[in-house]
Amino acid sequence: MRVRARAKINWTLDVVGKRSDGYHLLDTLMQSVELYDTLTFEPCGELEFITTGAARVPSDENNLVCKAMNLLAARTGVTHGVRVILRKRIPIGGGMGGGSADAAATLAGLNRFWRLGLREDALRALGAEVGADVPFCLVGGLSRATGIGEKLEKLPSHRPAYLVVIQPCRGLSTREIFQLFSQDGLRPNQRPMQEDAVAAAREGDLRRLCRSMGNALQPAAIRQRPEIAQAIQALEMMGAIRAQMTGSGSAVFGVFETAYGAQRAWESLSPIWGRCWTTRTASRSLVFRGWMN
């Protein structure tokens, strides 16, 4: 059995307070992208995990494939194995949830290969515990979230847009974005214009969603890294009605209207920044494939 597990954007990201534990309160509005990894799922008489296609993704507890597969077995009480084969596309580092995809994609996947039954609500509850942003990697389409990411109001999905996304620079620290973030705080004209964008999403209209986008955190991650400013700046010469980073960085997204603007846009950034892709805004976040009954 394979799962395809889709990244996601960030078209709004606004910090609203923090938790006593430390963690940030957010309000954002998120969507599932195409670009994907892809979870194999084989018969294997142990826990095995081995991961391809990117050097620097960690094969043990530090995943959230391993951390996931291990809360579900140790819930569900299952003794039987099970290989899980990770293949990455997902920029590391990069903002697009590439982790927490691949960690929903784990648990909706185990639940199908061990027949556990278990119901959307119950894996989105174990998925809290694995990540702030693996319950919405679970539903997928679009959503706004709330608390530290976990808390969930789902939106229509209307036509897609297209994208082009560049990871301008190495991954960034989500840690130390936000202690920059506190440090700096935040000016009023950083902020997103949260209710427009879900008014915009809801209603399907991309020009007023990007007018009203934006993410609180850019400003500190700009300063770590000036590349993604710079990359911004390239899309949005490009033809992008807008960019902006996505979460904490690294990656930036470029919005256009039609396949052909943005494939027009990658023909000729891609030379220049070497880590880019066209991608779309997609419905769901996990397609399942090859799954016998």
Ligand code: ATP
Contents of the next structure:
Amino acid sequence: MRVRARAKINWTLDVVGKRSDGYHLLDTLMQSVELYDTLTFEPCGELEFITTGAARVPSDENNLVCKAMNLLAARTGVTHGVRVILRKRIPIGGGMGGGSADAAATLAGLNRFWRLGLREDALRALGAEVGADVPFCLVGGLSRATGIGEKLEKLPSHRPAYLVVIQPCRGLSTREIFQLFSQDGLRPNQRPMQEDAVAAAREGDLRRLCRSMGNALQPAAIRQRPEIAQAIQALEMMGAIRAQMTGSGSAVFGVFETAYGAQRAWESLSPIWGRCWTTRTASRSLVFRGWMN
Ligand code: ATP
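After the form predicted on its own, can we look at the form predicted together with adenosine-5'-triphosphate (ATP)?
Shown next: the complete complex, the earlier chain at its head.
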């Protein structure tokens, strides 16, 4: 059985408070995009995990796939084994939620592979233990997430927006970026117009959504990694309606109305930036292929 685990972008990301345990409270509008990792599930006597592809990710307990697999096995007391093979394509440390998408695919995939019959709310609760973005990756499409990212309000997906994604530099860790953000205080000009963005997203008004976009973490990220600002500028010069950092960075995305516009921008930008992809927004995050569909 094979599952495609799709990445996400943050149309908006606002930091609205801090919990007593130090976690930041967010208000963010997220959407799945078609960039994906592939997870293959094969029968095996034990719990096994293998990574393939050029990208370097941990192949032990530190991988969110392993965490999700071990958690599910422990909680359900399942006695079967499985071999999970992860092929990475999603940029690592890009703020595109690749690890979370893989964890979500592991939970949903093993629920089918082992015929556990867990309902979505049970999977989401387990996902929240693995990572704050995992519940979103189980639900996918377009959602507003609040709390530490676990409270989800699903919105209808309209026609896709075409994107060019650039990862201009190595990312900062999520912890580092929130530390910098806390030192910085809020920069009002970078905060999204959240309610306006949600209304625009509901209506499928892409231009209005682009006017309301914003990522409160972006100024702190740019101070440490000026390449992020350069990539944003390059995307807007190549015709993007708007460009912005996703999540805690370092990847940025430019928004285009047509596939043609995105393709032309990609052709000009990829020789310069190297780590550059075209993709489009999607209405779901996990795509199942194979015998148990
Ligand atoms: P987010 O948007 O959720 O903050 P991200 O896109 O910035 O995440 P990821 O690529 O998901 O970052 O992962 C960041 C770190 O997590 C990596 O440096 C890697 O060591 C570790 N990691 C654990 N499991 C995975 C995985 N399956 N894929 C990628 N990274 C993983």
